[in-house]
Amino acid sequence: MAKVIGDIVIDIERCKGCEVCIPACPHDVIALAKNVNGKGYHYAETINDKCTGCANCAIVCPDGVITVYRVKI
């Protein structure tokens, strides 16, 4: 069985910090940053490398700022 490794890229300047993606992630990969973006929002960021590329975060993101990548090994 192939192992799937995932990663996400978040457009931090477009992220409004709504936090909808955080509970959607089954591996607790996402958290709000302590820093703010150019609009003054605390943006979502990855906090570990446990992403499997399930895309739950991208599906629930109301602004479509998350891109998901998956690689089968």
The other form holds:
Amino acid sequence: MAKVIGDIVIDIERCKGCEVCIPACPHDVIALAKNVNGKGYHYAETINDKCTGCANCAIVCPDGVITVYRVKI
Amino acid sequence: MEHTLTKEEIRQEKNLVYKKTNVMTDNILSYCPGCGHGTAHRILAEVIEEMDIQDITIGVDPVGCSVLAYNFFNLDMQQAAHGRAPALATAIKRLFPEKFVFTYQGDGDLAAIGTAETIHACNRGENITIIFINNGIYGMTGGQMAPTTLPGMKSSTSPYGRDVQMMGNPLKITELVAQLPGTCFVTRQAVHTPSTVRRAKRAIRLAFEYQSKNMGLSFIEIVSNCNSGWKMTPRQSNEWMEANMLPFYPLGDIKVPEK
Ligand SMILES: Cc1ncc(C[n+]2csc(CCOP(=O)(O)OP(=O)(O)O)c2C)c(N)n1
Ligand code: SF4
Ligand code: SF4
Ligand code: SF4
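Swap state to the form predicted together with its partner chain from the form predicted alone:
Let's see the whole complex now, leading with the same chain.
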């Protein structure tokens, strides 16, 4: 069976740490970092390799800071 | 199941499925973290990119938090006096009927100070698209009560909740303009979850398609959060919106063109 794997890139300096992407992800890939960015926001980061590249997180991100990749293997 | 591709192998141009559209500029949005204005801007910009109409689209932005929207769209934009965006858009569309013209307005702008402009542009059937962000409050000026504030909802000018006996009833202006013969498409959407974002984007696309066919005015309400004004975190505000705003402002099409 074909399997898809994905990955996201978060522009952490533009992320405002709003957490709206977190409940949007069906695979609990995203959490807020302990560290903060230059603006003082706890930015979003990936915490596991379960991303399928569905782009749910990216389309709900108000600041449009998530880029999504997807490969069929 | 573990896979063997490295992140570098996945993150290649050929595998790209989503990135920020170039119809948005690279300026950092002035909105609070988690505010629906940013998501609404982005899907509007994506529709313009997908229809390849960036060079022939003119936007009109309001007074309110989105007063600076001209900094965020890579488009020709005009900024209207408070509430007057539909009048300005009317002029632009009549001068340039071949352009796509939209307004982007909050509920204070569209449903309070701009009620007359809104209703008359709708009633005249101007061939424009109105995007109406309803967050139930005046966001920019500090969370004052708006015509859209729910019964019992707290705001800085209704600290004990909106008392409809004293403060009047909320105005469902979207249902109201649907009654007018000049509107061809009237719908209520939201942008807080993946599925609502997808539906809202489809509605914006339809509105622009109707505009290209000169079918009259399309009116798209987007129920959104004002987490700062509501004094909640972004996630709480989206949950509160679902539990309280959406029962009063139900999502879906209110008027669609006749086949
Ligand atoms: C003629 C005029 N009256 C009042 C104001 C003050 N004012 C600025 S923004 C605003 C309300 C904005 O609320 P809304 O349209 O709901 O937009 P939001 O900020 O919530 O996105 C008001 C009353 C003004 N700028 N101009
Ligand atoms: S693309 Fe889908 S699976 Fe991957 S992080 Fe975003 S929401 Fe989660
Ligand atoms: S939705 Fe966007 S801005 Fe908000 S935390 Fe996620 S990546 Fe950051
Ligand atoms: S005040 Fe409210 S509407 Fe304005 S940017 Fe902040 S959350 Fe959004």
